[in-house]
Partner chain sequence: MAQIMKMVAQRFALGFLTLFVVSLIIFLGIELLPGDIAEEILGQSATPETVAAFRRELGLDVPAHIRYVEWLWNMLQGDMGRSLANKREISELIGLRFGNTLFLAVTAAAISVPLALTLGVLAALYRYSFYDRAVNVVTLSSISFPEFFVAYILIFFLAVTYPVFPSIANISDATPFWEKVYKVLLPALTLTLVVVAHMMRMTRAAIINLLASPYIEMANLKGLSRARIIVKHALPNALAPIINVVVINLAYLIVGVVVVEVVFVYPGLGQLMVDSVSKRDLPVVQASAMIFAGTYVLLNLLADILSILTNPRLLHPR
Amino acid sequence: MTSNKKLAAPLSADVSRRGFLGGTAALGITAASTSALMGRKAYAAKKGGHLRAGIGHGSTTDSLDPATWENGFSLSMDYTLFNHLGEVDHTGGVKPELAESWEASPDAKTWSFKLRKGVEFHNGKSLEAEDVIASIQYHMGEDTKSPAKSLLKQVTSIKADGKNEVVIELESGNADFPYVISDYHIAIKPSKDGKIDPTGGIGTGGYVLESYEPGVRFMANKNKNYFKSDRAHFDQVEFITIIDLAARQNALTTGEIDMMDRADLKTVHLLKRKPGINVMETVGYKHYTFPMRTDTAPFDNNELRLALKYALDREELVKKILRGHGVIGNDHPISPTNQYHADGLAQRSYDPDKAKFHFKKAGMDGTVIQLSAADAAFPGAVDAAVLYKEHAAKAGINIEVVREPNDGYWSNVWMKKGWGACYWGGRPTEDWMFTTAYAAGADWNDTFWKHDRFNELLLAARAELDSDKRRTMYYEMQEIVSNEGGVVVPMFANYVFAASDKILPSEQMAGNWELDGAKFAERWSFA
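Throw up the structure of that chain alone, the form predicted on its own, no partners.
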């Protein structure tokens, strides 16, 4: 690697590009959150205290195995116990975390990651290249069920260059690779004999595991040897699964918890009036979807898929489900805040006549279409499904809403039933999002969709370093997904959450995930 002529690290270029976007929305903070923060007293971060967070996710089937992480509770736990080679910041750029720096060859096929020295795992073991390699390889095995497997298929070799450097070769160039290798599943764990303990709770993160009861509660204590001296301010953090929205909100207003995710959008205006409560909102990549299994009848028929896309009044969903805290979608997963969002693509609108035309063309007249939903999928998912049913009825399409249990929804319904409700946190780059959920054979391709031209473009765009050419390819891919894909994307939702005014959040919050990029335990403090 050291003999290669190196190009400038994409980190710098990316941060500059996103910084150019300017404005609070591009930075993941809306006027609402900015106002809330400006209105607070000028507190300084205070060390200590016991943080209690009510989380609207969590299942008894969850675990500490990074290959199984699929909900917000697991994500928050991940970022509390573990670190990754890089982290996404409030600008949407990726910056080094356990890596001290990285460099690429001119064709972006060879990446060298220099590791931060002096970092220790919770068991006292020093971080070395072998730990990073074992942690990455865990997601690359033939039998792995990890969603990161599809991201890592491009890796042809991974090796150490001494104790503090890892060199990764790719089958073709990827200008976004630092984002890919920082995927939240690829948490760095200590290795022994070249293997990690996938269900172990030992990491390098700001907190040390105290106890964990899946679907119920997680507790961790401050890591006194954390390598980030300006992070992890709390003495102890506790995450409690409270799926029921009203119960979660009541727990906050009565002081049983200090903060909560997924505020109730129906009553958030009342919550804002509560003394001692700050409501915050960030704009990111999150979108709500209705994925159809394209490998299963009747959803293997694109005429039916088009019928269902035209049969939905997405404007009404944004108004009634999001209460205006978001924007309409266009049946592809690339957010308006993404660099290569296809803003010139014609917006699909509610059109019962077109829906009826495609439904008849699909030969589906008289057929009842089942749509599974639970509020575990996203807040208001059942109400959204009922609205969908009403919209479709005007096109002569009969949708039967199947109300599913919240617990076990992701294990028993998502990617199992033919058509359901779902949410995606989204990803900061087009390649990351498409590779995770739309590439043929990807473990989280929840529509089981395969499209030759799309997959050809995915590889070509990944290796293309000319921004204009990449834009052209990503625009075409969004059009293909919108017109031929198996997903209905009605809306992109803002993250809306709340905390006691005793909590001091970051002044510039990340919008890549809920609750400051799911790093609230590390970045926030008591005021």
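Could you drop in the structure for the form predicted together with its partner chain? We only have the form predicted on its own so far.
A lone chain is what you will see next.
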């Protein structure tokens, strides 16, 4: 990083995150997502039409308040009505969206965001710095219930520099800050007297809210004033909550809807055979884990943790639980699509002998170890736990699977019981993932893990703008988590979804969320 001007990237130029962070263009762009579309025609978006999407999420208790967004339905709505300072593209890189460009000070502590000019909200108000500030501040402070609060803890001050520039000061350097500030919660809403209307539906996005009945249906019409001229092709979009998997797939095959998320992995091969239906798949950051509380016996013993890590046949889990729609994990949360994924790190594999060895060394012979699981943790979690039990039995380790109720799983089991099943949607950057769930004292450090060297590296890597140095540090951190962390990460799960062949998805899909980064409404079109 010779000049910080490099941090500024115009929207039109397709600069990947790698490019602007380190200037290491030689690495090229590794697609963060792979699209499984076969034999597609040349890409030509058609304007117009009414898109009907069946979404397997959504509840009558949802709302337009960004602090309560937590499911796929709200996420899709978010990206349909609103914009953020930056957006994650198909390379996994973050590009300016409502910001026109951004710049950091050499220590990556002060970030200034130049806002795009001429952007209008749906009510005609033009976008100004105060809107951005109010939208960010809604997630900060004592009285916020927003999950983005922990992300913004590092912000010490945030102020406007003129009408079109926002300057944010951080407590310590963070080279990944444009990612953080582009988190899906931090949607930019119009401000009035320094406050946003949290449940209002007015944004700058590609579609204007027409009607929203939580848990039932969302409708929006094309925003004729949208600042991205090559996006938002549909005249009208409609998202329908269809929780029942069979109903969703039926609706797609009978033409009641044009596309759906979360295909049933058990029957997706049958769905693929149906003429007129495209099944698609992207590799993302989503991973399934078995976190142990490293602050409580017996999981405070690393020998036991190692024994349990060796006692699991990951290949079989990927085959049987994900039906092949995923890749095996290596006991750390960094996805193969992440920029600094440690390729060189030896893959841990199923080894009953080593497991037995470490188990003996832990002095645990004969102890029964309880593993809590419920399908709320991830689909197939209970089956996965039972498979785990079988694998471990071969190493002489006796696991007792405790089946927990789905209801209240996150409040009563996760981070409470010693060992359980869990899922992580993953994060686009190493720092974000580690800071959220592995840094000492983090709110969601679900293994209650403290490792001095790891925490030291985390701080150093965060402020480091030199990509090579960062890579070395992140590699070491992955190794530490893999060998000494409290988590078993057996697999990364792909996003599998389907659409009728009347729909033309983007040529290269983003993998940060399901359905092209949940931005299908603005990126897809009719064929």
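None of these values were measured; they are calculated from a predicted model. Residue numbers count along the first chain shown, from 1. Between two forms, the rigid core is the largest collection of C-alphas that superpose within 1.5 Å.
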Requested in this report: Among G380, G284, I242, P190, determine the one positioned at a hinge; one rigid segment of the chain turns relative to another between these two forms.
Outcome: G284
Query raised in the report: In whole degrees, what is the turn of the smaller rigid part against the larger between these two forms?
Result: 22
